[in-house]
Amino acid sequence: MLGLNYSFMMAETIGQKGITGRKLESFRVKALEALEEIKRKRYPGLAFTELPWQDVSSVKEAAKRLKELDYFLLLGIGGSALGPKCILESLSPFHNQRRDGKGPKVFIYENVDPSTLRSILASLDIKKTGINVISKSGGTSETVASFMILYEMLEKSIGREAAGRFVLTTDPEKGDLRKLASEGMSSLPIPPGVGGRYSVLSPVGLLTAEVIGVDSEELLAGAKEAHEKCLACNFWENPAIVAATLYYVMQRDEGRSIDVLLPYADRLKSFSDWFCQLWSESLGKQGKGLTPYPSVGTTDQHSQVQLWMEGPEDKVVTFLRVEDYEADFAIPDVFGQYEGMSFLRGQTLAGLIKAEEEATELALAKAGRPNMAITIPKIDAYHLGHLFYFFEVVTVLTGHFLGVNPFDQPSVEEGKKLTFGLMGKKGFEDKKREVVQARDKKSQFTI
């Protein structure tokens, strides 16, 4: 069970800069409104709700034949890579030099730098690896290409075989890789209506949980309890909605537009990427929106915290809290002739990490700089599966405060046309005419 601890954002306990508790409640009406229309499906983009009812045997089916495989090569970019990094990294830290045969070494390629691939590419051999392609348009430029170079080399290696080694998670209908699919490569389907940055709980997230050997109906079974706690109709008891409220709230009354995702736990900084873009791209629109700040603590505490402590005044911190390690050191009876090392005798890693968090938001609220703490008991599918849902739910929850549609990037599209014309896609000869002409401009301010 996720819990909220809003208590530093409130004017009761940080003073002036925080929240009234009447100011919150005024905003009762228009947070169940926002609430109605995710019951209501108001946009297309809500289908993400559906998906923790989703049928999984498919995705089992294609990960039991993928875990034959030595190694796993997924090719993906922003949500359809964050989302299943975010799993490996949080679910199977340090996967890759695990002794306990975990299923096969991963590797996921987002970008298209190609001193990374050309790095990868020496870490695996081709002819013992599978490979997930996901878009859900079917036609990302980055993932495409990296599909069809490695679709090369696999058939060179391997010959007619190279197809079966391929799964292509897209649309269930259209595009590219959804006709590739019809010609007989494996593939899954991305739910109509699911958007990349939503799409963790589909496919796009479980078939990299079921190869490193994480059961998926596990992520999707915290989910559905994150669906009934962050749909529940009662206000106060909903930490969704009054989580979304604050932001709001402080972003609007009192200009703090940055929000800092900060957990105490280094298998949940990818967790702290995914939100990056989730928010980003869901708020930011129309000139309004709201700034995310991955980060991790106590890594950050030693780099950032002196800006938060100190800046500008545009920032609240959520601190995100795990109850259990699952795993700790105690600290030994040595060196107690040195005082900066001799209280620390007697104490536990995890002792001090916990400590360390409840500090920093303390000594936050005593400079009045709002910040909230969510609290998991552990890091493990369920809760993982919670976390994603619950996070998504806010997002569409703020989105609706700001007047925003969560669920489109119309700006994102415009970089993708002149990419298009500069790689010379028919139809976009107009784009690229456009670029050439912006490069002279650029060349008049060149040192």
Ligand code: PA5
Contents of the next structure:
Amino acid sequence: MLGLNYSFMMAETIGQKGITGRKLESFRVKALEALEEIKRKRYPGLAFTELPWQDVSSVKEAAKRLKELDYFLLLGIGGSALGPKCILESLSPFHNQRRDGKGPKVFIYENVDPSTLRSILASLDIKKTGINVISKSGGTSETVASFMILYEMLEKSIGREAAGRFVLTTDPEKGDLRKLASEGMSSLPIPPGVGGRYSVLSPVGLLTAEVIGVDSEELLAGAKEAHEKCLACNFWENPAIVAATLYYVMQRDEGRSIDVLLPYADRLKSFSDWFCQLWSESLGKQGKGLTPYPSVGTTDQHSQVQLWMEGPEDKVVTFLRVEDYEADFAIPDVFGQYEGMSFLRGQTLAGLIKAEEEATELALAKAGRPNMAITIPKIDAYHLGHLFYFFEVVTVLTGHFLGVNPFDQPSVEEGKKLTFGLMGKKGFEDKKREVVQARDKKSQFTI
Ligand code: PA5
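Given the form predicted alone above, I would also like to look at the protein as it appears in the form predicted together with this ligand.
Every chain and every other molecule in the complex is listed next, the one we just looked at coming first.
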């Protein structure tokens, strides 16, 4: 279960720069309206709220086959890669270096940087590799291009068996990957209404979870609990409503449009990256939006905190605290003659990281910088599922307050179309002309 402490967002604690309880209360009607829309699944994009109840047997089946191989390679980008990457790095850190590692080594190729692909290929044996191609649309150039390359490579290496090494995770009806699946390649469905950045709890993330030995049902169980909590109609007891209202009001009334997500756990660093896509693509449109800022504590205390304390008053910091790190190291009784070290003797690393987190919250508050803290008991599949679902609901609610559609991404699509034009895809000739014209203009300002 997740806890939210927002005292350092409130006027009662940080003074004028905080928000009054009264102002929050004035959002009750609007927030409950938004909640009603979610409950009634008013928009197709809300299909993600049904994911916790999906049947995972086909995911488990596919994972069983993939686990017999030595390597697992995931091809995808954006929402088709950030979720699985977060699951991998949060739940099986240093996965490929583990001496006790069971199951395949895992690689995620989420870009079309050729040198990265070369490095990945140098680290695995293609003959012993299973490949998960993830694309909701089935037509994203980056993913499709790397799929084509890997397919040919595998075919050259193992012949006809190559097709059996792929699992295509895609729309159940549309797109080229679905067509290939209907010709016999193994596949998993991403439900129609579930968009890329809301898809982590679909087969997009669940297959990677199972391949690395994580029970996907645990992720879903955590999401179910978040569903109960985030869709509860009591404003003050619903952490998703309170958090969304705080983010929105801080931007509207205080000009705080940058949201720093600051987990005090290396394993949650990629959770910040996952959140960044969710927040940016869902909320940034029509001249509106909130800017996410990925971070990690304590590391960024020594890199960014100066700016957050004394720089422009445009940020809200959200701490992500972990109660139990499930590991600890006592700081031994050595070098006691040095003052800078003696006070640490007999304490632990978990004690230190928690102290740093608490101290940073207060230091920011003392400087009048609003911050809130989300606490999870530990980093496991259950609580990660809970966190994913929580932030998805917070995003939809914040989108409602801002008056934007949190499920589309028109500008991502435009970039995709211009690339199609440049790469010669049929039907996108006018897009190519646009890029060429822009090139001419750009050349005037080249030094
Ligand atoms: O959230 C989104 O919809 C996007 O960021 C997509 O995830 C990304 O563009 C990849 O698209 P696709 O899964 O269709 O390949």
